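Below sits a lone chain in C-alpha cells, taken as the form predicted on its own.
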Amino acid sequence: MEATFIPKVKELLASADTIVIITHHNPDGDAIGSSLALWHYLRKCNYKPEIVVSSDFPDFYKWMPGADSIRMATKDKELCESLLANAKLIFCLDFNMAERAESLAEPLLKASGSKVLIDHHQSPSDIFTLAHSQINTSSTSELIYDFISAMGDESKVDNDIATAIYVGLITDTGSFSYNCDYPNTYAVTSKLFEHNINGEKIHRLVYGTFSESRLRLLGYCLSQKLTIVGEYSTAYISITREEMKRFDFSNGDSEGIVNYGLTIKDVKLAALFSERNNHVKLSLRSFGNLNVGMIARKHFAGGGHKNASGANIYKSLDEAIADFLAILPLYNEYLS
C-alpha cells in the first residue's frame, strides 16, 4: 500500500460516524467475502457500518456470518440510497468505477461522504477520494486481510473476519486454480487456518450445496450447449431466457460453467453467453498470456482481470455471439 493511504484512512475514520460498505451488482463471494470481513472489522473497532449493494446474492453465500445484514436495493433501494447519501465515509469493494454498482451508481455518485476504493481490477476510474487498487492480488478479499494488517489490527482477525475473507480468495482463484501466482495470496492463507477457520466445511457450503435444477442446468449446457471452435481454440455455451425458465434459474445458477471450457485439452479461451431481459451476459476465461480483461473492456465495454473478465451486451444473444467469434482471429498468435 502507498505510505500515506493508510494514515488518511486513519484520518477519515476518526471523524466517520456514519460508514457504508458498497460492492457491485451481482456480487460474488469476492465481494461479499470483502464486504462482511470489513464489515466485521469495522464492528470490532466500534464503529457500526452498512452494508449496500443492488441485487440480490446466491444462496450459497447467505450462509456466512454477517450475510442477514446486507442491504439490497433490490428489497429497499430508498433505504440504500439514503444509507449512502448519509455516510460520511464510503468504502468502495472489489469494483472499479461507479456503473458496477448498478441501480445504486447515481446515488454513490451523489453522495457527499469521502469515498476510499480497495480493489484489484485494473484501470480504477477518478471518482475516488482514496484509493489502493493491487491487480496482481488474488481478490479483494486478500486485499482487505493486508488493509487490516497495515492498519495495525491483525491481533482483531477472528474466525467470521477469516471465514470471509477465505471464501473471497477460493471464489476468486476457482480454487486456487487461476490468479494465484502472488506469494502473498498463501501466506494470508496460512494466517486464515490459524483463526480455526474449517476448509473442508466453507468449501462445501460454496460449491457442494447446489440445487437439483442448478445441477441439471450445468449437465444441459455440457451436454447440449457446448460449441468448440478447434480453429481458435475456443470454447463457448450459451443458455437463454427459455432454458433458464426450464431450468427454474436462481441468481448464482450460471457461476463457474465458463469454468468448465478450460478443462477441455488445447482450449485457450472460454465463454458463457447468459440471456438476460435487456442485456447478454459475458463472462470469459483465459490460460497463459491472453488478456481477457483487455479483450472485456476494448470489444464489449467491459473489464476484469487478465484471465478472467465480464461484459454486459446489450445486443440479442445471437448478435453477441457473433461479435465474440468475429474478434477471434485478432488473437490468433495467442489461440494458435
Contents of the next structure:
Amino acid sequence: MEATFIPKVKELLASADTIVIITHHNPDGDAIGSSLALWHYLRKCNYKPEIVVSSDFPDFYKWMPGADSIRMATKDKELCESLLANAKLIFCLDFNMAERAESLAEPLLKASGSKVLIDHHQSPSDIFTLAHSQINTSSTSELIYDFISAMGDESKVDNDIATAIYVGLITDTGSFSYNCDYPNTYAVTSKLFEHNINGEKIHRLVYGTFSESRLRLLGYCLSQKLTIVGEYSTAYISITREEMKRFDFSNGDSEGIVNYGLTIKDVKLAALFSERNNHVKLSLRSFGNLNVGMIARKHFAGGGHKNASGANIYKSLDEAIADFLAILPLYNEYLS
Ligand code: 5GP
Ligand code: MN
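Mind pulling up the form predicted together with ligand 5GP next to the form predicted on its own we just looked at?
Below is the whole assembly, all chains and molecules, this chain first.
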C-alpha cells in the first residue's frame, strides 16, 4: 500500500456524507465479502454506505450479515444510478475496469464522486482517483482487512466483518488450495478467528448447500461434457442453454465446475463455456506459469488473474470453442 493511500482516503472520508460501494457484475464470494466487510466497517465509523451491484448473486451468499441491504440494478436500476450519481465517495472493490460493472458502468463513469479502488486483478484502468491495487494477495477481502488495519481500526473488526472477509478468502483461494502462498493471508485468517467465526459452518453455508439439480449438473458435466485436448494439456467443458434448463439452472450453479478440469494429472489449462442469452461466458483456470488473465484480455476482451480469468464472448457456443482451440498452439511452450 502506498504511504499516501490511507491519509488520502481519510481526507476523502472526512468530507464524504454519501458513500457507495460498488463491485463487479455476477458478484462472487470475494466481491460480496469485501463489499460487506467494508460496509460493516464504515457503518461502525458512523457512515451510511450503500452497496450497489449490477446483478443478483447466488443464494449461497445471501445468508451473509448485511447481504439483504445490497442494491441490485436488476431490481432497482434507478436507485442504484441515483446512489452513484449522488455519492461523494465511491469504493470500487474486486474489479478494476468500469466495464465489469456492466449496466452500472456508464453511471459509474459519469459519477462525479471520488473513486477509490481496492482490488487484486491485473492491469487496472486509470479511471480511479486513488488506487490500492495489489496483485500478489489472495483476495480483495484480504486487502480490506489490511485497509481497516492501516486505518488504525483493527479494534473495529467484529464477527460480521470477519465472516465477510473469511467468505472472500475461502472462495478466492478454493478453500486455501490456490492463490494462497502469501504469509499475510494466514496472518489475516488467524486474526479473523479471534472474532468467534465458525469456519466449518461458513464453509458448509457456501459449499454445502447445493440443490440436487446443481449436483446433478456437475455430475453430468464431468461424465458427459468433459473434453480433453491431450496435445495441449487442456480440458474443457461446455454447457448449452438447453442443458441449463434441463438442470433447472440458477445463479451460481456453474461456479466451481471449471476447476475440476485442472484436477486431472498433467492438465494445465481448463476452460468452461456456458451459453447465455446473447453471449458465451468463458471461465479459464491454469496451473503454473500460463497467464490466463493475459489470454482472456488478449483474445477475448476479458480479464482476471494469472491463474483464473474470464470473458464474455459474443459469438455462438461452437464459435467460442473453435476460437479457444485455435489459440492453444500459441501457448505450446506452457502446454506441452
Ligand atoms: P469466473 O471464471 O469465476 O467467472 O472468473 C474468474 C476471474 O476472472 C474473476 O477474477 C473475474 O473477475 C474475472 N472475470 C470473469 N469474467 C470476466 C469478464 O467478463 N471480464 C473481465 N475483465 N474479467 C472477468
Ligand atoms: Mn477477488
